[in-house]
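One chain comes next, on its own, written out as structure tokens in the form predicted alone.
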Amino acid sequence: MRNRFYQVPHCTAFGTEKPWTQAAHRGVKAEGGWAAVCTEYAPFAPDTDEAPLVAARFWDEDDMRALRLMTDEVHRHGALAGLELHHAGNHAENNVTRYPTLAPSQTASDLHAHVVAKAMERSDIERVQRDWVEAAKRARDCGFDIVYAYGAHSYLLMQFLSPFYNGRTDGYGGSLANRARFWLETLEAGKRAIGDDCAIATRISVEGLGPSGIHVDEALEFVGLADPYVDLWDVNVGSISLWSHDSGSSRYFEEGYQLRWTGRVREATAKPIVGVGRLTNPDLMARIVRSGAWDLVGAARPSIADPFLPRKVAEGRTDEIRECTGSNVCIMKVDGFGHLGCLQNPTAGEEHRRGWHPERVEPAGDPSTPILVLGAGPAGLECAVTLGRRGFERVHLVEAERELGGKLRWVRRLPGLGDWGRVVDHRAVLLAKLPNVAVVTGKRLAAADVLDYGAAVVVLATGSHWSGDGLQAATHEPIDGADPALPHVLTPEQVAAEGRRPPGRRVAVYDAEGYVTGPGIAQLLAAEGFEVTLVTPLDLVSPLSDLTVEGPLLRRALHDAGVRMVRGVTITAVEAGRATGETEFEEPWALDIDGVVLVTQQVSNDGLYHELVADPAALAAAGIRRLVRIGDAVAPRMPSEAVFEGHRCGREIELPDPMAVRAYDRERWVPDVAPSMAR
């Protein structure tokens, strides 16, 4: 390895289904200075199928051809390529392949309630080990330099090691030495097969943090047993049911939090160790390496947020690092939406299909074109930065408030969401380095001001606001009596940005969104001593937080803060001292309160756009050739989508309609002649 930066295996939803996208995404990281770049988990046999999740399937030569694109691209940029060979054990549903699920004992999966495994017989053990060895040989022949025996996250190797899964009474169960035998035999066979050609890595959760894994003292004993067969230890914490503690979000885990446990592995081995912990601070990285706890700085999410992090460190541009926010939007995008994305990095997942590079943009066709960007929220900030990087000579970013950030100005002040402000801070640093972009704050422009500004292109990124009348999805109607001018009716902006508070101590936060705002407001008010009831029409409090692996942690935090949670209730009317509505079973419901915060639906701030677009003659007379609306001003969305749209607008601003829907590469293979269905 050319340095100590190591992109550990992480999911993308590309796998072998989108091989060019896989290659481009990993290749950009190698170009950005990561010395080793790994795939996501790679099932090596058909009886470890976790569909609909997408993995880097590695069954045969067809899969080798797909992943050869990645190894070639990673090697082209001077990095090593790693493959994480994987068997899920009793976490494999096998819904597509329809094979029985395998596990050390016949136990029901603690991940999928309907899955009960077959207890592996000796023939199953030997067959799986042969499959792993054959896959390891294919990995070597495919160009991989590092081959994993993946045991972390309570997959099959860990299931043999953990008494929670392993109730065997033969030579593979009972004592630690027996429970370790399956893993040790697999490593030894791999070492014999490819150990002179590739590094053998193993990934282990050294502290399960619950009943399904092992604890650190036992993990150190295992490391001692396996050390002769291992070239690299990849260490983390948690299990598949406690993945929230491995990919810990910034709401609940500080940078480097795993060191408490992973830092102890040095006690048991002198081999290289790589660890993770959402590290973005180069000083902390250096301290860890100098301490000897780890040899390599591992990253998944920080490498997505900034593929060029290592190069920026090497070049002394640490202020330009696009730091991971810890929002776990990447996990939501992969597991929930089927394609990697990022709150900080709008090019993540777009390297192949849209041809976007995180550090390079096409130069402006006509640099002299004067451009006005109105609104410095996530969309406007990203658009202005992109236009500036492209070399437009006169870009003005004008914000009505005195502070940049749009809704993130106050969202970052909610409990646990401070690191979301990195979206704003990073772009503020870049704007300060772009002399061709002027930033004006505290200036609200009317239509006449826009017409008189002298811009040829106007981009409206005017954002959105929370509905003050309680317009909501459950009814598509306002709430009777809701008016934010009344003292007992408040919006999130009034609470978090303006400092308004209800007239008494009893407050309901009505959350019809199901993401971060409602719980954040509830925690904020609870911390100030209010008696808070969070009411939601949804079946679960903040269901979107489950997609970011934060849901259980969030609901526990609300409980610990003293917030009462009421689900399945739609509020239809509010008045001074009372909120009323109905339950999901259409039963009447009421709550005595002193105030209510309405987190129901956001509404676009699009009045200025409609006023301008309604008078094309005035636009022409003002020399405005193009009027574009982006971000929440089009439709309120998650901040990641606003950043993405701002970036797309900046890249495509010269097109006749920059925001038009366009096809991108789908990696389809269409045969010239349809195959016959005949057998």
Second form
Number of protein chains: 2
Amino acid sequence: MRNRFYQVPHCTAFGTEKPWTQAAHRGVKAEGGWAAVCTEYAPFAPDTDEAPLVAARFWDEDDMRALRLMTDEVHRHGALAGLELHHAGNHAENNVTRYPTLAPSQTASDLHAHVVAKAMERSDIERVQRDWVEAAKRARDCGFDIVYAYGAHSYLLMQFLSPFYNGRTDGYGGSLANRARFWLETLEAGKRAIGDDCAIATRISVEGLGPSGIHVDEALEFVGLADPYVDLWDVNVGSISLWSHDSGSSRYFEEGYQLRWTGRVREATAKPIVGVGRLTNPDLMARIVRSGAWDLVGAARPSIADPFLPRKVAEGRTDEIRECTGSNVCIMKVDGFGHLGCLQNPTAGEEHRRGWHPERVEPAGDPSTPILVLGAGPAGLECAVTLGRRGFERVHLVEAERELGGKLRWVRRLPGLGDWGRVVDHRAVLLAKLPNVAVVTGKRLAAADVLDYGAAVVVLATGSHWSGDGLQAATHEPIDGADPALPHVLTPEQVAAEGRRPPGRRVAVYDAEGYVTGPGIAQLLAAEGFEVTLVTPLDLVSPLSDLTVEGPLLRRALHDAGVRMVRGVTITAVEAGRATGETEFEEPWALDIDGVVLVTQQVSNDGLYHELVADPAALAAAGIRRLVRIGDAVAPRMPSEAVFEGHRCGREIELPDPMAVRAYDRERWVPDVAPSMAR
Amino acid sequence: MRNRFYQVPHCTAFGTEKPWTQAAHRGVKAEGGWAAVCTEYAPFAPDTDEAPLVAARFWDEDDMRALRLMTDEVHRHGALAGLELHHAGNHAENNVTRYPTLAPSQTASDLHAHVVAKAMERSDIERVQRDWVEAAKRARDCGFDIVYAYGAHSYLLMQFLSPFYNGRTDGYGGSLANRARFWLETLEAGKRAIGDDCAIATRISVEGLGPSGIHVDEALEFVGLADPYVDLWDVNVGSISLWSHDSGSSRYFEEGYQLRWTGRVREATAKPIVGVGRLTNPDLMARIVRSGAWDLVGAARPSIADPFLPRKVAEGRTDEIRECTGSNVCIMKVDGFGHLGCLQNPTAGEEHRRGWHPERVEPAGDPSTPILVLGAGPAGLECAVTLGRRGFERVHLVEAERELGGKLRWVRRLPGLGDWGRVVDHRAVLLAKLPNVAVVTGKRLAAADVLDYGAAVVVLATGSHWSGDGLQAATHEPIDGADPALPHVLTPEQVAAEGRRPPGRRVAVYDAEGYVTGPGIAQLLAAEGFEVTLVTPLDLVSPLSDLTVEGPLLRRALHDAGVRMVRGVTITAVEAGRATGETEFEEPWALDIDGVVLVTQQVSNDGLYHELVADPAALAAAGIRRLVRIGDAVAPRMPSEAVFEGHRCGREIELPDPMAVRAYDRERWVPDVAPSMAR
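Now that we've seen the form predicted alone, could you pull up the form predicted in complex with another copy of the chain?
Following is the full complex, with the preceding chain placed first.
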């Protein structure tokens, strides 16, 4: 390894389904300086199937051909390639492959309560170990330098080790030596088979933080037992049902929070150790390595947010690191939506299909084109930065408020969301280094001002606002009596940006969206002593937070803050002192309150766009050749999508119809990969 | 069309991702007699993306090549092929493609509350229509005979028609004529482009049954307006947020229930009409057609359960129809899990990858092999039927109970689950026609009996039972004080099969599984006058019912039956008069009750297997060459998986290791399809 930066295995939803996308994504990280770059989980047998999640399936030669593209690309950039061979055991639903789920004992999965495993027979144990060894050999032949026995996240190896799963009475259950046997035999067989060719890594959660795993003292004992067969210890905490505590979001976990447990692994081994913990601070990284706790700085999310983090550190450009926000939007996109994406890095997942590189952009065709970008929210900021990087010489970014950030100005001040501000701060740093981009704040332009501005290209990124009248998905109607001019009706902006408060102590936060704003406002008000009831028409409070593995943490935080939660209620009318509506069972519902905050739906700030576009003659007369609209001004979306659209606009502004819907490479018809197989 | 059987568009999760699987699945239906066979929804532009759901994406020539396999296969069997060109508008999350969602007005989706659309500009309207026409031309060139403008399920065309979505003030909003304009223009342009080559079908929900759609009188007006451009009306009810009312499960909807609304379409058109309603009864089908209400009998689910339904009708083998159970397991598998499957038809989705045909099996290698199948639940029944169809001459199916069905004996008696009994009844009909399979009921065999039976092959399908001690996913421990010998502790079998009841009126049903058993027991007891509290550690009552689009209906039914629902509570102890546990926030919880029914986890009836397998010498001495275990006796699963495994065993019993985990064709590396393109 050329340095101490290590991209630990993480999901992408590319797996073996999108081999070129996989190769391009991992390759960019190798280019960006990571010394080793791993795949996601790689099931080596058909009875570990977690569909609809996408895996780097590694059943046979065909699957190997898919990942050969990745190892070639990673090697081309001088990094090592790692494969995380995987069996989920009890947590494999096997929905698609339809084989019985396996586990040491016949237990229902704590992750999927309806999945009950077959208690493995001796022949199952031998077969799984054999399959792992065969896959390890294929991995070597496929060019992988590091091959995993993946035991973290309460998957099969850990299930043998943990008494929570293992109730066996044979030689594989009972004492630690017995519970460790399956894992140890697997490692030993792997070492024998490929140990001269590849490094054997094992990933282990050294503290389950709950019943489904083991605790750190026993983990250290296991490390001691397994150490002879392991070349690299990849250590973390939690389990798959408490994955929230491993891939901890910034809302609930500090950078480096895992060290409390993973920092102890050194007590048991002198072998290389890699750990994680949403690390983006180079000083902290250096401190950890110097302390001897770990040898390598592992990263999943920080490597997605900035594939060039190692190189920026090496070149002393640490201020340019695109720091992970810890929003866990990547997890939502991978596991919930089916394609990796990132709040900070708009090129994540676009390396192959859109051909975007995180650090390289096409030079401007006509650099002298004067471009006005209106609105410095996530879309406008990213657009201006991209235009600036492309070398446009006259870019003006004009913002009505005195502060950059658009919606993130106040969202970043909601409890726990401070690190979301990195979206703004990173771009502010880059803008300060781009003399060709002028940033003007505190200036609200009307249509006439835009026409007079002297721009040939105008990009409107004017954002969106929360509807003050309670317009909502369930009814597509406003709420009776909802008017944010009334003292007892408030919008999120009025509460969080303007400091308005309800006229009494009892307040309902009505969250019809189900993401971060409703809970954030509720927590903000609860912390100030208001009696808060969060009311939602949805089945769950903030269901989207379940996609970022924050749901249980969020609901617990609300509960602990004294917020009462009411689900399945649609509010249809508000008046002074009272909100009324209907339950999921169509029964009347009412709550006595002093005020209500309406988090129902956002609407675009598109008045300026429509005013300008309605008068093509005026645009022509003003010399405005092109008027485009991006971000929430088009349709209110998550900030990640506004950043994406701002970036796209910056890259494609010179195309005939820059914001047109365009197809991209879908990796459908896969050509033969003979050339790379010929190596 | 060669007859009146029409497979309406339905999802498979194959789309253009698994073109061979798609072709094989649809081809089998064409072979089975359906006169027309359609794809699933086929997005024709990148800004209608419902990932992670899988679509028959139809953006360009490459996608066309994928579906060419399907049209060829369907034509080869003499049927017409239909393509459901689709734009979801407001309901497209565009998670993967990342383009703005479109809708007539800027509203949040009633299906995905966090998705807010761009209000379509005039240029968007023209572009979408243009994209549809271009796709329609490609569809024709791809061999499709029927091309859809898909307006049902509250997708984009319906969004223009419905005032719930359409608040426009231009020529596309307001009056019916204006709201219809987008749809009419689309149809007219399509008719002009391909009307001489293909039939133009439009699918419309003629009664939204809620706010998101239109009502039947206005629908008939629209049918009148569009009739000149439409060759086939494909009619249904509901919307995508009320899809539960279109793809209605047998638990809540009768066969043919849509006729109340779709039976009125004839008032407005003389063109062919196809309708649906989980129709499997040929007499009802004939009555509908003779009444003139519809011209064609449409089917989605019944065509999955029995691809050969039309042929069986034609051949007078109506008793052999494998009738759809209305369990909606297909929906769970397609939309939730990622690959079509069926409770009734184990070959659904296996046509290509496992090479299984619904009506053909390989003849037995050595027909004289005596085979004993023990247990006549879903796995054993299907296994015995398959062995019988293969021509094994000496198959004995021995069941301990007097009645066939295994678990389904009592599950089918739970409220609303009667049609699940079709799994048993269909196989009983087939067994009665198979003289080579002897069915013995009311006979419980011990290990010695098995050894003495004279079988060379023994298949153990002995099922599973609900754990009486409260063993559960969350703790992997029994519940303190849980013992089904106590009067206040009951298992589902005791309640539903044995008729035991709690010793007082207040009963808790503790459902740690989250599927049908807990709610079924709760409803059964509530109907008898018990005061029922359904307690679940899960976030929702019966979350798996949301995957069968039954969740809201189920919770409403429980509520209406007087069942109190408590979520997020783990019961850890029961005693006479009281259950105690912990809430999701780790706070103590208690409930005064007279009895508790424990629906926590099932465990395999595997004692006989382990007894036999432990003595290989005895097996050899008895002449038992092969002992295999299938179904819940291996690992308790949904009945669909038991049927699948029974079928697999029946097909693969002669392989060296019949129930071994085996890879199948994954359609990863797609060869060139030049041969079929050359046509």
